[in-house]
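So this first bit is one chain, no partners, the form predicted alone, shown in C-alpha cells.
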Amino acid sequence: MTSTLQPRKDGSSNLATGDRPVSQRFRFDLNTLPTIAALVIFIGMIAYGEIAYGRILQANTISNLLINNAYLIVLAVGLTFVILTGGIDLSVGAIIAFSSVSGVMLANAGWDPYLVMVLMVLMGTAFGAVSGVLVQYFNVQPFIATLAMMFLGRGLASMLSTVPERLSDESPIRALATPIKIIDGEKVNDLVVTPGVMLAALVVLGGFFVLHRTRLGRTVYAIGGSEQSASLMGLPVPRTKLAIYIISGTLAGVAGVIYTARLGSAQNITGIGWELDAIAATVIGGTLLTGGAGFVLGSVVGALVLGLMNVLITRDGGIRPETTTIITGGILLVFVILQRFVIRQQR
C-alpha cells in the first residue's frame, strides 16, 4: 500500500526540512553563499584591523563608518532591486550630482529647504522613470538607457554650475548631518548617529519589507529567475520593471540629500564612479548579476566592506589611496567568480 503526501492548507508541502531533496537544500545554501562570504570578509577585516592597528572595535569607528557610508548604503539598496531583475543602473552617481547642485542652488536662492529636499528626491524619481520607460516600453538595453541618463544628469549638473556650490551654514538641510549621541563613551569614543544614518536605516528596512513581504518583491525575484515565466504566470512584469528603476532613481535622490547635508556643498563632479561602488557593494553582498537571488541586508554588508576597507587603508598610512580601486576590483572579481560557481552548481 502506498501513501501520498498531501499539501497543507496553507499551500506548503508537508515535507520537513530534513526530508527535502538534497538538491533543494544545497540550492538554498548556494544562494546565500556569497552573502555569507561577504559577512565573513567583513568580520575578518575587523579582526585584522584590530590586531594590526587597534581601535577598530570601538564606538567612534563604527559611528564614522555608518555616517560616511550612509549614502552608499541607500544607493546599494536601490541597485539591489535593479540587479535582482538582471538589469543595471549607471545613472545614480549623476543623479546625485544634478540633484545636489540644483538643491543647493535652490536653497541659496531662498526656496523653502524642506521643499528643496523633496524636489531633490523627485528629481531622482524623474530620472528613474525615464530609464524605466526606455527599458520596458522602448526595449532599450538597461546598460544603454541608464548610460544615456548618466550623461544627461552629468551634463545638466555641469550646465548649472562648474564650481562648488556651498550650502548656507544655517540651512535646515544640514540638520540631517547633526550628530546624535547614543552612547557617551570615554573621551571621544562615543557612539554617534545622524538623522541621515537613521534615514538610511529606514530605507534598508523598507527595502527588506518590500522585497520579502510584498507582491512587488516576489515579482522582482520572479523576473530575475525568468522574465518569460513570470509573464506566463500573469505577474505584472511591465509595471514592476518600471517600478524598480523609479525606486533606484528615487533612492539616488535620497542619497543626494544625505550626502549634501553631510558635506554642506555640491559640485558637478560629485558622484563620479559612485554607481560602480554601489554595484560593487551589491555584488559583494551576494546579489547575482544574472538576477533572481540576493538580499538587501547583503548589499548593506557589501557597502560596509568597502567603507571599512577605506578605514583600514587610512589607518595603515603606507598604502596609497589609489590602491583602494585595485583592492575593490580584486574583491569584486572574487565574488563574480563565486557567483559563476553558484550558477553552474544550480544548473
Contents of the next structure:
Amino acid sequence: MTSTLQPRKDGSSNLATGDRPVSQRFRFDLNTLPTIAALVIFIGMIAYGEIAYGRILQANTISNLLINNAYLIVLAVGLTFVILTGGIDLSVGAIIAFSSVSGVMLANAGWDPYLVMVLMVLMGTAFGAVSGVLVQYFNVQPFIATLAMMFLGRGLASMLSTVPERLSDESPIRALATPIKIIDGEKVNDLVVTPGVMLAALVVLGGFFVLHRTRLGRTVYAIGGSEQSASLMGLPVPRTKLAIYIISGTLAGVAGVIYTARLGSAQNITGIGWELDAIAATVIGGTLLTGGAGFVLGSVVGALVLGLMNVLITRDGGIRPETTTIITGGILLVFVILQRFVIRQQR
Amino acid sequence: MTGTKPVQARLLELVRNQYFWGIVAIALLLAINVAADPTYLSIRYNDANGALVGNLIDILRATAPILMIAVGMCLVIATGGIDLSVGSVMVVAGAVSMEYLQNVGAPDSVGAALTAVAFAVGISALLGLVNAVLVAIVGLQPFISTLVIMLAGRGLAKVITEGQNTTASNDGFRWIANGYVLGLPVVFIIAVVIVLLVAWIVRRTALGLMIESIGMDAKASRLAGINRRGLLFTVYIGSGILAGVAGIFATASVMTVDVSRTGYQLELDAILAVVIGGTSLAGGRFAIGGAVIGAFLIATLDKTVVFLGVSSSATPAFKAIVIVVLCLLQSERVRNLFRQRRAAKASAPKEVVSA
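Now show the form predicted in complex with its partner chain, given that the preceding structure was the form predicted alone.
Let's see the whole complex now, leading with the same chain.
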C-alpha cells in the first residue's frame, strides 16, 4: 500500500488532519486485517478459478463481473455509511423492488424516461428519509425502522404488480446498460463497461471522498466510535444520522436504476436477500458491524468477492444455486466472528 | 372526579388497558364482515365429521400458526432481541416433514406422522440453537444472526426438497391441521394448549421475570447473577421450536410445502402481533396475552380481506404501516406529546373520557 508513506510528508497543511486518519487506517494492523483478508480471498478465488475452471482472469469475465455486480457495489457503498455509524439498513432490497417496479410502470405509461430515473432514485431517498427520521427523532432501533421499511417497500411493490414488468426495448433507461468497448480483444474477449458500471465507479469515488475528506465523513466515523463522545464534541450527530439513512436509501434507488437498466424488467420479488449480500459485502470488506472502522474500497472488494463466488458456482455447475444464500450467510458469519476476535485482541 | 364517577373511572381503566384496542379492532373487523354478510358469524354443526363449520372456525384455524410464532417472538423480543428467522424455520420444518413422509416406507402409519413431527421440531430446534449460539456465545447482534438464518433457511429448504414443492399424504399428519376434537379444529386446540403451557411456565416460575431482566438491563441482571446465556438459549431454541410447530400447521393443512411461499414474510405477522399486544420492541417487558390478541387480530384481518374480496396484495404494506405507527406510539417523543396534552386537559375531566 503506497499510502503508508503518507504520514511522513504531512505536518504543516491543515489538510494533514484529513490525511492522517486515512493513512492510519491503511496501516497494516489488526484494524485492516479483515480488509486484507478480503483482498487475499479475492485473489485466491481468482487463482483457484483460473486453475480449476480457466477463463477467469480475462477481460470479458472481469467485465461481466463488474457489469453484473454494479448494483451490489452501489448498495455496499450505501451500507458502509450506515454500518460505520453502528446502524443497519435492511430495507435496501425492498427499496430496489419498489423503485424498479414503479419506475418501469411509469416509463411504460409514457412518462419521460429521464424523469422516471430521477424519480426512482428519489423514491429511495424518501424511504431512507423515513427510516432516518424514525431512527433519529423517534428512537426506533435502526433494524426495526428499516425492517418496517423493508416490509413496506415490498408490500407496496406487490400492490403495484406481482408479475414481471418489462421495459420496452427502445426505452432510454436501457441505455445505462449499453456496452462500451474499451479494449477490443480477440473474439468476445473485450474489456467492456456500461454507463451503469461507470455510475457505480462514480458512487464509489464519491463515497470515498465523502467518508475520508469531508466533515460528514469524519462525523460518521466518530458516531461509530462513540455516539455520545461525538455528540459531546459538538459534532452534528442528529443531522449526520439522518443523512446516512438518506444516503443509503438514495444509493439503493441508484442501484435500482442500474439493475433495472441491465435486466430490462422489474418484479416485486426483485432484491429478496440483497440486504444480506450488501451487508456481507461491507463486512467482508472490513467494516466493523459495530461501527467505527472500515472503508468504502473494502466494501467494493467484498462485493466483488461475492460476485466472483457466484461466477465460480455457475462455472462449477455441481453446486446448486439455492446454496448461494447459505454460502453468503456462512461467509458473513465467519467474517463477523473474525471481527470479534480482532476486537478482543485489541483489548 | 374521584368517587363520584366510578363508572367513568372504570371506563378509563378499560380504555387504557393494553388489550382493549386489540379486541375493539377484532370486533370492528367482525362487524364489517357481518355488514357485508349478515350470516357471517353463524356456526353450523356438521354431523358427518363432528365438526363445527363457519367463518369463525376458519379464523381460529388461521390463528394457530400465527399464535405459535407470535408467542416465540414475544419472548425473544422481551430479551431485547428479535427473531427474523421464524418464517424460514417454518418452511424448513415443513420441507423436512414432507420429504420424510414422501420417502418413508409406511406413509400412512401414525408412527410415520409422529416421526415427521419429531424431525420437523428437531430441525427447528437446531436452527434455534444456531441462532442462540450466534447471539449468546459469539455475541452477534440478534437481527444479523437471525437474518442470516432467515435467508439461508429458505435456501436450505430448497436444498432439502431439491427446489420442488414436495407433496405427501399421511392421514395422521393431515389430521393435525384438518381434524376436529369436540367440534373444534385440532390445530387450534394444540396451539392453545402450547400457549397456555408457555404462559404458565414463564409466569408461574421466575423464568419470565429473568427474561425481562436481561432485556431491561443486561449488565444489572448479570450482576444479579442471572444466567444470560442459558436464558438466551431457552428463548431462541423455544422460538425455533414454536416456529417449527407453526410450519407443521402450515404444511399439514395442504400436505404440501411451497418452498418459496410457506412462511414467507410471516416474521412480519409475528412482529406485528407482538407490538399490537403492547410489548415494547426495545425489550424488557412482554405480554403473552397481548401477543395472543395480536395473533387473533391478524388472522381476522387476513380472513376479512379474503372474505371481502379486497386484493390481498395490499395487506403487507398496510401491516408495515401499522408497525411504524405502533413504533411511533411507543417512542418517548410521542408519549411526551400525549402526556402534555393529558396534563393540559386534567382540569377538564369530562374530555379525558371522551378522548
